[in-house]
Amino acid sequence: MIQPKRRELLITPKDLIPSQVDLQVDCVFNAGVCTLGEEIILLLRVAESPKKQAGKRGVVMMAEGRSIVKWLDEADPLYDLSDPRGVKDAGTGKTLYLTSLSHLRIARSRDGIHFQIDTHPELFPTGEMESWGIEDPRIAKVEDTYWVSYTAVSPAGSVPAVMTTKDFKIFERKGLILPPENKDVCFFPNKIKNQCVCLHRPVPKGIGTPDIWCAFSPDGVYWGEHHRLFGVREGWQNMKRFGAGAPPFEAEAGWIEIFHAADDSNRYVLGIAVLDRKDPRKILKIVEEPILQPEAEFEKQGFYGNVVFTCGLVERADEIWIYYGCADTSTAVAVFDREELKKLWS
């Protein structure tokens, strides 16, 4: 298996100031990535939870424009508290609450390693469909506009949404673009045959499996021509769930997509797929081995261990820098030699 030239832990929860005095920062991870002028921009997902109380499980949600905390008795048999990410009904298994609320915060760097992190949330959840938070942004520059796709979370489910910006100061929310349950939407950086193109991941509850799909749009908001690309049925590494990772980038071989996949134990790895440049519905190649899997201690231990999960990358000279969330806790970067990766996708 190919190895990165280096992997480095960059940002941890202790590097951030909570948005409210009664909250603590649990995780800073799964950042959208782009370049703006000479800077690298990370749009960080920041997950906050109530400061701990003995015998109580705090849950947090948006109401009246701010984060509201509710306390649950950990001894109450009605609650299943086995998953640190949420509280479930012990009888039905249905998620009742999330234990954290995520917002998006900007970090900036000129060297790609040392980041200046905003002290305040740049993008906070708004409205009923974001009452449980906004998560996992991806950024693609289409013509002169940055399209930020993200997941809006509420009791109604996980729903893809989009906003646009030209300067990361003023954002225009476009709203929800696909129904629940769906995640992992990322835009292609160029239009194809005058159409916007995205990857997305429906989450079937009956027939079907969590696979990567492709869709087309005249305006980036209204989507159709949905086409399943690949996933569980292809048997790659015996994984049970797939999703788009970083927005695809263009190479001579085709569109290069760094995707994620998870097994039955929720161990996440990253892989490479090659899509046709003129028709991204055509899969040219899926590289047989993962390019990144949990090996470092900061990837194996954390809020939810054994996870590497990317939402973005940058191409820098002869290198590809993949920024990724590690153990659902912190943000790291894996630097690959472009020529070494090219051997895999060519």
Given for the second form:
2 protein chains.
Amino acid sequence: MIQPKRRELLITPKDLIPSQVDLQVDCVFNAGVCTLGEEIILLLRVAESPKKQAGKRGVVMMAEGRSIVKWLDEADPLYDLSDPRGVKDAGTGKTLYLTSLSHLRIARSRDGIHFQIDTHPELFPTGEMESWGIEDPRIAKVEDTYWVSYTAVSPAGSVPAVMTTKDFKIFERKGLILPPENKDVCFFPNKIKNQCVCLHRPVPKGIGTPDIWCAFSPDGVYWGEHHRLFGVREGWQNMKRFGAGAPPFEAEAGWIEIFHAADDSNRYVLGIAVLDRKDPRKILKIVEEPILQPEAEFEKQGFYGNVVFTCGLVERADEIWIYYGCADTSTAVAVFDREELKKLWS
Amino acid sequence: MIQPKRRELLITPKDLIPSQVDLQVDCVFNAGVCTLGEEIILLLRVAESPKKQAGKRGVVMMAEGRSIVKWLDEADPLYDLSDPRGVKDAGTGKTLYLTSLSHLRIARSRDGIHFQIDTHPELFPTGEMESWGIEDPRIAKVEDTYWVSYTAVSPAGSVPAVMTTKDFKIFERKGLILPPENKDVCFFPNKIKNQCVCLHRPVPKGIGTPDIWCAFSPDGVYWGEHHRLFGVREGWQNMKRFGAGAPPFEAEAGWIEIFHAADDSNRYVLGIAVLDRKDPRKILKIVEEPILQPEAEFEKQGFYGNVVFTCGLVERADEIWIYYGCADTSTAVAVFDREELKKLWS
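What would the structure be for the form predicted together with a further copy of the same chain, rather than the form predicted alone?
Time for the whole complex; same chain goes first.
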């Protein structure tokens, strides 16, 4: 079985200062990753929830530029509280509230292990379509610009949005690039045949399964030529959901995509797919075995256990450093020997 | 209550010749509509199913350029046959097959009532993403080109696709413009601020409801700037699904959109929304009452009863002719006095 050379827990919720006094940091995970000059940047997803009160369930949302807390009676039969991530209408099953609100915060490091974490949110949810938070950023450098793709969450659904930056100080919002329900958008670094390319993961309600698709764009803002890549039908047995993980990186064999797959019990693992360098609609290989599975205690236990979920990696000399969220709680890194992985993808 | 001046049944399945000897025409409905020279063109959705066999359920799909029929044993406990439109896995609820396959066929008329219907399909499903059919076309003329937006259906989902034509003889396929699950794409006639604009209707599985959204495009092929317009939250009580109907037409008051709404029992009605002429993201009005509801026998009884569903209309002097599918079976027209409707939308 494939294993990383090492896996190391790097950042946990107690390392962060909440953005408001009435909130606590529950989770710091699913970080976008890139290099900027000599530094490795993590754009951390920070999920905050109301500080606990006995017998009450706190929920949180954005309104008028700040996080608003609302308290629900846990005994109220109208609410289904079985999922720690949200409150559902007990009758219709519709999500009424989320229990946490996510913003994005920057952490910087020179060695990739020790991170200096900002005390303030760099990117806060803005506007009606982000009223339930911004989540799971991916970062890809296309020419001289970093494209940050993330999920805008609101009662209208989970919607992919993008912003651009050159310095991680000034960000330009480019709007919603795809309709709901869709997540896990990764841009390819650089254009292919003069087009931006992305992976995305729609979740159809009726016909279809949560699979990985790709799309093309002249400019990163307007997207078309949607094409289903792979997922439930082609994927590993018992896996019911697939999604892109890190933005693909280029190797001789093709574009290497580290994706995630989840089974019915929401256990998430990471795998490798290889796409054609000139035409990423062509799947050259899906490696048969996962490369990372929840095994360590910090991956198995947490806010939502048995999850390893990546939004980014860095290539460092002869190693691949995959940053990943563990148990929807913390941020870790799995370091792979590049030659070992190459045996799989070649 | 609002009523059309008259409603008239125009085309029924018996008016059509099947495309293959082993198929029967079940439904001719949900036609795209436009004018071409002196003629009114209907681009009919024609749904065909295998001729009945006792104890068997016939299903049909595209393969290698033709319709392939497969027979399922109605007694097989693996199948859920409760919905006449498809066969589901009795365990997972997943749609396994559709019972009919739709193509698009042209009908022409000078008076808008008497149509000459082609004996051959004009547009047949093509490729993997259309293997379960092409459905519900809308036609909008943008500059000198007709844009036909339709739903490509396959095991991968319901996906909006477009093709263009100038003469309804030569069609150019432009690919899938949005990911699944999405239907009811209508282009606006002509550009607004040099952009193509469309309405679309995503169906999120988790958070969100089946609402009407709009999007923008420089060229009709690549789309972005998605914006939720209205739907379940703003809409009429008890209505659980909304979707654009006919492509919007321009009036002094704004863009007039005839949309559909459906309740929990899948009863479909038509309504009017008014969008700002310069910025169609602004909703000026949603008329409180439906303008068309299933009342006639041919609207209440059929393959799927209690449905009125429009994909297009024509403006004729002082009248608005709304062509619509009735009971998912036939094609009718509802003729409205323009001044009467204007009272509603002004």
